[in-house]
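Only one chain comes next, encoded as C-alpha cells, the form predicted on its own.
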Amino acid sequence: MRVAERTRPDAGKAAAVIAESSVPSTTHDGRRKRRGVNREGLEAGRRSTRTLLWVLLAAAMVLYGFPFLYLLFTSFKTPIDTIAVPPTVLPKEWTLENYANALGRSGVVASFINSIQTAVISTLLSLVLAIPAAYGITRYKTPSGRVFIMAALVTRMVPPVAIGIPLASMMASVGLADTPIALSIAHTTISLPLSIWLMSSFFEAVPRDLEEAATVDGCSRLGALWRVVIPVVSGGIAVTAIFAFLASWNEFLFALLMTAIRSQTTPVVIANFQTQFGLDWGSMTALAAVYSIPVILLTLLLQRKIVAGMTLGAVKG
C-alpha cells in the first residue's frame, strides 16, 4: 500500500506533463499573432497621430508666416503692383526701389537709433526691477508678496490707453517730454509685470539647497543670488529679456503719445508714410521688413538660452 501511495503523486505529475504537451501549439501561435496585431495597431496609431500633428504644425506655420511673407514680397513690388486689384502674392517685377525710398527718407535712421535705445533701456530697467522683486517673492513667500504679484498682474490688464495720457503729462511736467528716457519708463510699465511673473516661475524651479550650500561656504544672501542663482536661471533671464525687448520694440501707442520729432521710434515713422495718393505701401513694407531684422537676429543668437529657459524646472528630481 505504501508503494502504491508513493507512486500516485508521480503518476499525477506525469499526467499533467502529458496534458500540457497535448495542448495544441496553435494556441500559442494565436497569442503571438494577436500580440503582433496589437503592436502593429499601436504603431499605426502612433504614426497617424504623428502625421496629424505635423500637418497641424505645418498649417499653423503657414497661417502664422504668410502675413510676414506677403509683407516681404510686397516690399519688392513696384508702386503700381502694391495697389493692384486683385492683389498678387509674388511681385511681377522685382525691385529695390521701395527700400531706397524708405531708407532715404529723413528721420528713418534716427528713428532706428531711438527704437534701439528705448528698447535696451526698457529691457535693462525691467530686469533690474524684476529680478530682485521675483526673488524676494519666491524665497520669502509673505502675504504682502502674494498681494504684490497679483497687483502686478492686475496692472498688466489695464489698457495702455488708460495710462498713456497721464504718463505723457507727468513726463512733460518733469521735463522729460519727447525723450527716450520717458518712453523707456513708459515701456517698462508694460513689460515689468510680465517680467516679474516670468522670473518668479524661474526662481521657483531653483532648489534652495544650492543657496544653503553657498551660505555654508560663506556667501551672503545677495552673494548667493549673484554667484549661484542667477547663473542657474540665465536661460530664464534671456527669455524675460526677449519678451521685454519685444514689448518695447513693437509698442506704438506710447511712442505716438510721448514723442514728437527727436525721439520718434520706427513704428511711428512707418505709420507716417503717406503720399498724395494715400499710404505708401511699398515703403512701409520695406521699412517694416528691415525693422524686423534685429529681432530675428536677437532671437537666433539667444536661441539656446531661450530653450534652456523655457524648459527650466520641467524636470525635477
Contents of the next structure:
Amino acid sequence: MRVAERTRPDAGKAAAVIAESSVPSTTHDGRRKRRGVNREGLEAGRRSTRTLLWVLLAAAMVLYGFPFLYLLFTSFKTPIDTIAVPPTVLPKEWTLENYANALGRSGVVASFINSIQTAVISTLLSLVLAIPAAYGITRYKTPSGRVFIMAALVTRMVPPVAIGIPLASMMASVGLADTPIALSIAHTTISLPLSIWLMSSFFEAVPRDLEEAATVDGCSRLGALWRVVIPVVSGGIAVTAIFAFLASWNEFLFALLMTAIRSQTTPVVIANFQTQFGLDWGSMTALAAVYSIPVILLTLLLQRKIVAGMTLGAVKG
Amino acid sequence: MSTRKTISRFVAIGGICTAVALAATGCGAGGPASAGSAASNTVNVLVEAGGHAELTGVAEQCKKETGVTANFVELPYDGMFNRLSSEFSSGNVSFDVAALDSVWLPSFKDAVQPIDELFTDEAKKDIFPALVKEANVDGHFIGMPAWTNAEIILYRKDLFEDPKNKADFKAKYGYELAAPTTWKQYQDISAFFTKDGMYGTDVKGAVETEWLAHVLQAGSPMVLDADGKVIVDNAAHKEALDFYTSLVKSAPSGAAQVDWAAAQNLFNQGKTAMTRFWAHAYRQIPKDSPVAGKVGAAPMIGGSAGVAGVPGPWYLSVPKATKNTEAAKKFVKCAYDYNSMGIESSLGLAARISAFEKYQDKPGYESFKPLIETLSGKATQTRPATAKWQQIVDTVLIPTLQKAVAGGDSAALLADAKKQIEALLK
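The form predicted on its own done, now the form predicted together with the partner chain:
Expanding to the full complex; the earlier chain stays at the top.
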C-alpha cells in the first residue's frame, strides 16, 4: 500500500475500491458483503429461470390444452356456430342440445359400458402379465430375459392393422367375435410391451437389499415380492395401469375391425358422427367431452401415485 | 401399512371389476345378438353411420310384414371398406346384409350373392337406369339400390329474386337472372355475385365428382371408356377441367383444399350464392343458418351433352358367407318395397323413382324434382366399374384437380394423369 501511495496520489483510494470490490478480503465484513452480492445474484438468476420455466410451462399448457378447450367450447355451440367461417373459439350462444343429441343416440350408453369393460379387462391383463415378466427380467438378468424384453417391443414395430385383421379372424374362429374379451386381448397386445418396459424400470429402482432383508426376516421370494417390492413400486403400478387403461380407452382401429353390435366401444360411436353426408360437429364434440371425463377423473384420483411412480427411478443409486 | 391397504383396496376393486366385466363378457352391453349366427329371423345389417336412419323405418315395417328383425351395425365411412375387406377375405362375416357404396361393388363382386330374383321388370322400370346398369356386375345383379343422391344446383333464392340484382344482371349480361342451366350461365352468375366479400360459387379441389359430372355434360364417359381404355386426356375432360378452373376467380381462396364439408359450410354460412352439391343438403340446412328458408334448388347444369350428374347410390348386398341368406334377402326385398320410408329420415333419400315422385310436390322436398331430372339425364352415368377406382381417385384425379385449380396447365396435367392411371391399371 505504501509503495502505491508514494508513486500515485490517488492510488490509496483506488486500492481501497479494488480491495472492496474484487480483491479477496480477509475481514468478516468483506466476506459477508461478498456473500450478500453472490446470494442476490443467485436469487436473481433463480427468479429469472423460474419465470422462464413458468412462461414455457404456460406455453406448453396452452399448446396442449387449447385443442381440448376448443372441443369443449364447440360442444356448447349451436349447429351454425360450429361451422362458422372463420371459426370462433367461444360459442355465441350456449346450448346443451348437442349433449342431448349425443347421449340420446341409440347405443351410446352401451358403448360406454363396453369401453369400461374392455379397458378394465385389458389393464388387468397387462398388469397381471407385465409385473411377473418385468420382475423376472430385472431380478434374474438372464440372456433369454434380455432377448424377451427386446422381443416384447416387436409388436410395437408392426402396424396395428397388420395384427388387427388376423386377430379379428382368429377371434371369430374361436367364437369370441364381437365380445369385449376379444377386444381386450387385442388391446393387451398394444399395452403389454409398454407395461413390461415401464415395470422393469420401476423394479430396477428397488434396492435388492430390501428383498434380502425381507428374506432374512423369513419371507419367501414371492412373499418378499408381494409384501415389500410391490408396495414400494405401487406408484409405478399406478402409472403403468393408467397407460394401459388409456391405450385401451382411446383405441380405435381394433375396435373398428373387431366389434359390431354387442361390443362396440365409444371411439367408434364418436367417429360415426362423421358420415359420407356430413359431419355433426356439435354431437361429436359433446360425446368426446363426456368420454374424456372418466380419464380425467382417474388421472386426478391417482395423481399422487403417478408423480411418485414417475420419480421412482430418479432416486436410484 | 397404508400403502398395503391401498394395494389391497386396488386388488379388491380390480377383482370385483374383473368379475363384473368377465360376467358381462358373454354378451357385451350392445345386446345379445350373435354375429354371423346360424339361420334365424334376425339379420345383422352393416351400414355406414349416415345410412342407419335411412333404413330404420324399413326395418320396423319389415318386422311387421315378414317377422325379420334387423340389428344395425354402424361404422364410420372411412373404416367400413377395411372392415368389409377383412371379413370378406376371412370368409367369416359378422353381418347378413351390407350397405355398399357404389364404388365398392366391383371390389366385392365375388363376395356377395346374386339377387337377380329381386330385379323384376317392374323393379327395373322404377329404378334410375344408371343404377340398374351399375347393380349388374358380370351378368348378375349383386346389390339393390337403397338410396341415391346426385349433385344439383342450390342457390340463394333471395339474391336471385332481388329486383336490383335482377336489373343489374340483365344490364350486364343481357338475359334474365335465374337458376343457371348452362356452363356459361353458371360462369356469368358466379362472376356477378362475387363482390362485397361474397362469392358466386365454390370450387372444390379436394373432390373429383363435380369435375367428372362436367365431363359427362361435355359428352364423354368418365376417365375410362366402355373398353376400359384410359381417356382422361380427351377433349371433353380438358373442356370440363377448363370450365372448372375458370370458376376459381369467383370462389373463395384455397380452392385446392375445399371439399364437400367446406363447400357446404360456405354455402350455409351465406358466403357463396350458389353451390353444386348433393341433393340431400337442401334438407340439412341448419334452422339457425342465415340462408335457412332462402334457398332454391335446380337441376345440375348441362353442357353440350345436356344435364348430367354422377349418382351416389348405396346398395344392399347379401354376403355369400352368411348363414342367414333367406332372412337377408327378405330384408333386402323389404328395403325395396318400403323404399319411400327412407325419405322421412334425417337424410331424406330413396332409390326408387316412384318414391321421389311421391314426395316431390310436398313442401320441404323442393330438391326432389331437380334430383329426378339430374338422375334421369341421358348423359348421367355411374363411375367406372373398376376395383382400382378409389385408388385412381385418391392418387391421380384429386392431385391433378388440385394442381389444376392452383393454376396448372390442364393439357399437361391430363396427359400426365393418363400415364399414371394406365400404370395403375396394368
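Residue numbers count along the first chain shown, from 1. Because the structure is a prediction, the values reported are computed rather than measured. Heads up, when I say rigid core I mean the largest set of C-alphas that superpose within 1.5 Å between the two forms.
When two forms of a protein are overlaid on their rigid core, residues whose CA moves 2 Å or more are considered shifted, and L52 is one of them between the two forms.
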